[in-house]
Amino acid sequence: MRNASGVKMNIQNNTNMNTDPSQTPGEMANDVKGEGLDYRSHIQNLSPNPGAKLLRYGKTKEGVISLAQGEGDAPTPEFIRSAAIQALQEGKTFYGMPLGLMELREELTQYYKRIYEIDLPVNRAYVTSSGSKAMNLALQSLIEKGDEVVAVTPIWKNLLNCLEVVEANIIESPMDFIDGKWSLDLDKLFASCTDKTRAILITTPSNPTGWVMEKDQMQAVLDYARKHGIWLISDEVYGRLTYDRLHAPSFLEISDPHDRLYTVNNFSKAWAMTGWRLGWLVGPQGSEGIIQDVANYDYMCPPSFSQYGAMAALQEGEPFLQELLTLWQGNMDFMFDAFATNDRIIAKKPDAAFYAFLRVEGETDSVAFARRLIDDYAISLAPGSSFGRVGEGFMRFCFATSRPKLEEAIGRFMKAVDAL
C-alpha cells in the first residue's frame, strides 16, 4: 500500500493500535502506568509527552522520514571517536570522580576563556552524564515539593517533566508570537512570579523557536532575580549554534560568582555527540559540594573513557562545528524558500539552533496533524503542544540533516500543506 506521497507503507504496525494510534504494540501493556503497583502517585501521573509518543510511532512505520528529534544525521567526527577509543585501549574504564575528570573540568574553563572570554574557576564547572542530568542535578539541589518554578515557554517538554519529577509547581510564562517572530515580554515574565517563586527557567537559544535572549534582557532578569532572591536556571545547550556570531549571549558573561545561577550545557549538539550522554553544569561559587553529593548518590560519576572524547571536542572541534553550521544555514535557506511558496505556512528563520517552529493556517491540533503527516505523507515532525500550552498549533521541523533527506522531507510536507 502507498500513501499520499507515493511512499510504500507497512500497515502491519497499525493493527491492534487501540484508540491511540501513536502507541506501539509493545507499549500496549503499559497503557496504565503502574497498574496494581504502589508507585509514587505523582510519578504515575506525570503529564504525557505526545511528541515522544509520536516519535516512537513514526519509527514503527516503514519509509517515514523523521525530523522530529533534535539531532542531525552526521556521526560523531573521527577525532572525537579516536580519543575515546584510545582511552578504552589504555584501560581508562574505572570509576571516576562524581563531577568528572579534573582534566575535562579544566578544559571547560579554558573553553570558556577562549570562546566567551570568561574566567571560570574549575570548582564551578561540573561534568555530568548528559545535559538532562545537569538540569536534574540543578533542580534536585534547589526544589522542595510545591516550590514554584516559572518556565518560559515554548520549551522542551522533558524539562517540564523534570520539574514534575521534583514536584515543583510549574508556572508557564508564554512568549509572544507576533508577525512570525517570538519575543519575550519581561513585564509578563515578572508578573508570573510570586513570593513562592523559587526559580526561573529559561532556554536560550530556544528549543523549539530559535529565539535568542540578548544581554539587555538577561541583565534585567538577573537584576530582578537578585532583588527577589530567585534562582535562575539557564539552559544554554544551543549556545554555539548561532548563524551571525560566535556564540549566543550567556548569563555567565554578566553574572557574579555568587549569583543564584545555574547554566546547563552539553556536548550533544555542537559536536554530534547525542548518544554519548555527556554534559556539564556551571554553578555559583560554593555549589561544588552539594552538586557532588547529589551526583554521587544519583549516578556515581560520568563514564570515564567518553570524557576523553569530550576533551578532544573542546580542543579540536571548532572546524567541525563550522562545517555543521554551514550545512544548516544552507538547509535553513532552502527550507524557508520552499515555505515561502505557500501563504498558509507561517514562520520566519530562527536566530539560532536547527529548528523551524512553524504554523499552518487551519491546523490547530498539532498532535492530529503530526499523526496525519506520519500516516499519509511518511514524515515525522514534533507537535507544538509538546512544548507548552503556547506551542499548540505549531510544528517543530528539525533541519539538521543531509540535503537530500531534507529535500525529500520538504517535498512531502509541501504536498501535505498543498492538499489542505
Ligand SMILES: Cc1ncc(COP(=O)(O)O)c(C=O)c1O
The other form holds:
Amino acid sequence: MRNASGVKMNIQNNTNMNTDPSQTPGEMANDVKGEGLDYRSHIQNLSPNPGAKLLRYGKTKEGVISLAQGEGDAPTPEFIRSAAIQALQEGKTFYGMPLGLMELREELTQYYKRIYEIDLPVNRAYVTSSGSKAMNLALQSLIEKGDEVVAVTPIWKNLLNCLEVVEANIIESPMDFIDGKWSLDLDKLFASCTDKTRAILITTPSNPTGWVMEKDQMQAVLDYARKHGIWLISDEVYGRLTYDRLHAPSFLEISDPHDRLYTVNNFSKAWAMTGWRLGWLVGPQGSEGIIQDVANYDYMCPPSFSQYGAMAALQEGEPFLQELLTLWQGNMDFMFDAFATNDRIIAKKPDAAFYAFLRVEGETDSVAFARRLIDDYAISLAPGSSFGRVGEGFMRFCFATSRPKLEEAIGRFMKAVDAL
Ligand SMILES: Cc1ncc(COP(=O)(O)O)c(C=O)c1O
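For comparison with the form predicted alone, would you give the structure of this protein in the form predicted in complex with the ligand?
To see the whole picture, the full complex is given below, headed by that same chain.
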C-alpha cells in the first residue's frame, strides 16, 4: 500500500497495533510502529513482547516492586568500578579494536582455562558490546532470510525477536514440564529439525526455567548437529550462576575447534554489570575475520573503558560472585518455603540462574495475571507467555534482590495467591 505521495505503507499489516483502553498514552505510543512510514515490514511487524510492555507499565506505577527484570539491585562492585574509573582518568577513551582489547581477549582465554579447564585460543574469543550483541553478531553471520532456526523453549523472548530481525523462520521446540521440573526430550528436539534447519538455539542454563543441560545431552545434540551440518548457538550467560557446582557444562568443553558452534556470554549477570553493555562470543576456528567484519560495520568496537572493568571482573571477581550466589541461594530457600505454604503454587527450585518459573493453579492467562499483580498487589513479575508458547500460564519471579525487598514482594504475591 502507498500513500498519496507514493510512500510505501505497512499500516494494514501491522498486527502490533493495540487499542487496549487501559493503556497509558506512553504505552500506546510504543505500540504504534512506524505508522505512515515505509519501514521494512518485518521490522514493523515484530511480534509483541508482552513482558517488556508490562515491565514498562509496572515501572510507571508508584510503589510497585519490580522483580520482572533479569538483574539484581546491587550496583557493580567497587573493584570493577575503580578499574574503569582509572581507565577513564588515564584517557582510555578512544576507539579500540572491533573484537575488543587484546588483553581482555587473553584474559578470557585464561578464565576458560582456570574455570572450565579448556584451552581456548585467543583468535576464537571476541569481546562484544553485550551478550545481546554477541547473539546478534552470530545470527548476522549465519542466517539468510527464511532459514529455519529451532529454538528450545521456554526462552527469553528477546532471543526470538532477534531471530525475527534476521528474518529467520522460527521453530519453537518446547521442553516438557513434568512434576514441576523442566526436561528436554531430544527425540522431540530432533523431530523439530528439517533439511532447512540452519541452527539450533539453546539457552543453558535457561532463562526462565533455570534448567541446566548436562553433558550427555550436549554430546547427543552436538553429534546430531555434526551429522546434519547444523550450527549450534548456545547462550551460556547464566553459566556461572549455579548452586551445586562451579559452572554449568559448556558446549565448549565437548566440542572441537572446527565445530559449527557459537557460544554467547556476558559480564552482566555474574558480576552485576548489566549497564556496562559488555559480553563475549566464542566462535569456531576461522570465524575471527567474519565476526570482526560484522562487529566493525555494526558498532566499530566495544566501549573502551568498560573493558578495563571487565578485566578486573575476570581477574578478581570470584569472591564477589560467590557472595552473590550465597545471597541468592538464601533468597531461593526463603521463597520456596513460602511457596510451599500454598499448594496452588507449582514450582521446583531451579538448578541455576535467579528465577522461579512457577504456575499458579487456575491462572492460565499470564499477562492478565501479571497485570492484576501490578494493579492490585503492587508487584511486577514477567508473564510466562514472554518465553515462547509453552510458557503461557507461568510467571517468572526474579529472586536476585535484597532480602527485605524479596520478603515484601513474596508477602504481596502470597496475598494474591491466597485470595484466589
Ligand atoms: C538468556 C539471555 N541471553 C542474553 C541476555 C543478554 O544480556 P546482555 O545483553 O545484558 O549481555 C540475557 C539478558 O537477560 C538473557 O537472559
